[in-house]
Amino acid sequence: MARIFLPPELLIPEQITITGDVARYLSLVLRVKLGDHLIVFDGSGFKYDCTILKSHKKEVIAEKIKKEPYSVESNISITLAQGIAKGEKMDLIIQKATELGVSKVIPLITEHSEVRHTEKINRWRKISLSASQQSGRDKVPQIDEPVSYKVFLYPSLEEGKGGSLKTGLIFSESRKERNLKQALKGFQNIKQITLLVGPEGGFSKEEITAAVEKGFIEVSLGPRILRTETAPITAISIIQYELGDIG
């Protein structure tokens, strides 16, 4: 069943009128037809049952069937923040972490970054733009812009060294005898989390003692190491069993 998203204005009259990208997407990649539901989601808590009147690659219209409240997700709240992988895995991570209900992702330039510019920022929101389609999430999360391991921490420039505390977790190797399962005996009435994940080659030293200072619980996913895409859909997955909405 075809899934969509569009802004709420585009929803106000009886038959919409879909263009642009979209309409090529349904009639040309998922080849609806007269006569075919579609579900239509307004990113604001509402999803719109459509039949489909009429179907072409620069114009797909449909009539609206019925509108009704509509909610899958997660009742924490959890931002990724990445450090930037090397080719298609960050795709990955973008795609999966969207699956298991992210709701924001924030790509960052670290020490041990190799990717430290990247024109991707737009393929990364189409991937989670075409995740929450699948998955039938009602919200596509927030991709940001690219930043900096410093700026992250150290929004403000007047903020320095101080600054308010941050709740999350930073994941590494060095600290086996802490795994996320303890860890988040501690986080059970929280309802936002930002994860902390390094890139191929892991955090620095001091950039784990930088996070730590802001309020971060350093942590290990386990006895083995695992991949930098691997990582944050084990963390998130966890997470969701734990905190969220995955049983």
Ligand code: SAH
The other form holds:
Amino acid sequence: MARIFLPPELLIPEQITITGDVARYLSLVLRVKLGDHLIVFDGSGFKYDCTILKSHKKEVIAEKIKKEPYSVESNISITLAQGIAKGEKMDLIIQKATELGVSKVIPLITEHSEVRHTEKINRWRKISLSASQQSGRDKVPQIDEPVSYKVFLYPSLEEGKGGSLKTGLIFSESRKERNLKQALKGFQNIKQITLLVGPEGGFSKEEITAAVEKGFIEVSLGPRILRTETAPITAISIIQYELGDIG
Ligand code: SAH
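Please show me the structure of the same protein in the form predicted together with this ligand, now that we have looked at it in the form predicted on its own.
Let us now look at the entire complex, which starts with that chain.
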């Protein structure tokens, strides 16, 4: 089943005209044909069942059949603040975090980051859009511009941004006490949580101390050291199970 996102203003007429990249994606990649079923999400809580009237790489026309409210979004908004991982690992993290229902990813440049500059933001946004479509999400996670760890923790350092304290966890492989379950018990009714995961080189001691001073709880994901891409996938799954919509 083809699933796409379109902005609400394109969804006003009974017959929707789709052009550009989305038309190419539908006709050349998904190969939709006359009479096929198409589901369109408007990104603000509605889903449209449509039938394809025309499929061409330059223009796809679909007729709206039914509009209904739709949401598969979690009751908890999860922000993943992730030390930028090398190569294709960050792509994997963005894709899996989207499937698992995060609201936002903040790529972080930390003390031990090997990646200190990246042009990959548009690529990551595309990955997040296509993973949202594939997994039937009705909202596409926001992928922020990369930010330094300091600016993330003390947003007032960056002009125009006010600093607000975050409810959050910082994951550390050197944490010996297994306190994640207990930490989550204290978070039963929260609506938002921020997860901090380090890059390949992990967080420095100073980074962990600074986060803890800002109110983050330092937690462990068990006695084995997980790779930087395994850690967020594990952490988000656990949070959705304990506080969100996996159950
Ligand atoms: N530099 C470290 C590994 C860092 S792993 C080493 O090789 O010794 C990358 C990130 O994954 C860490 O910063 C942490 O946020 C997370 N992580 C990995 N294993 C973890 C564990 N067992 N508990 C909590 N966090 C973990």
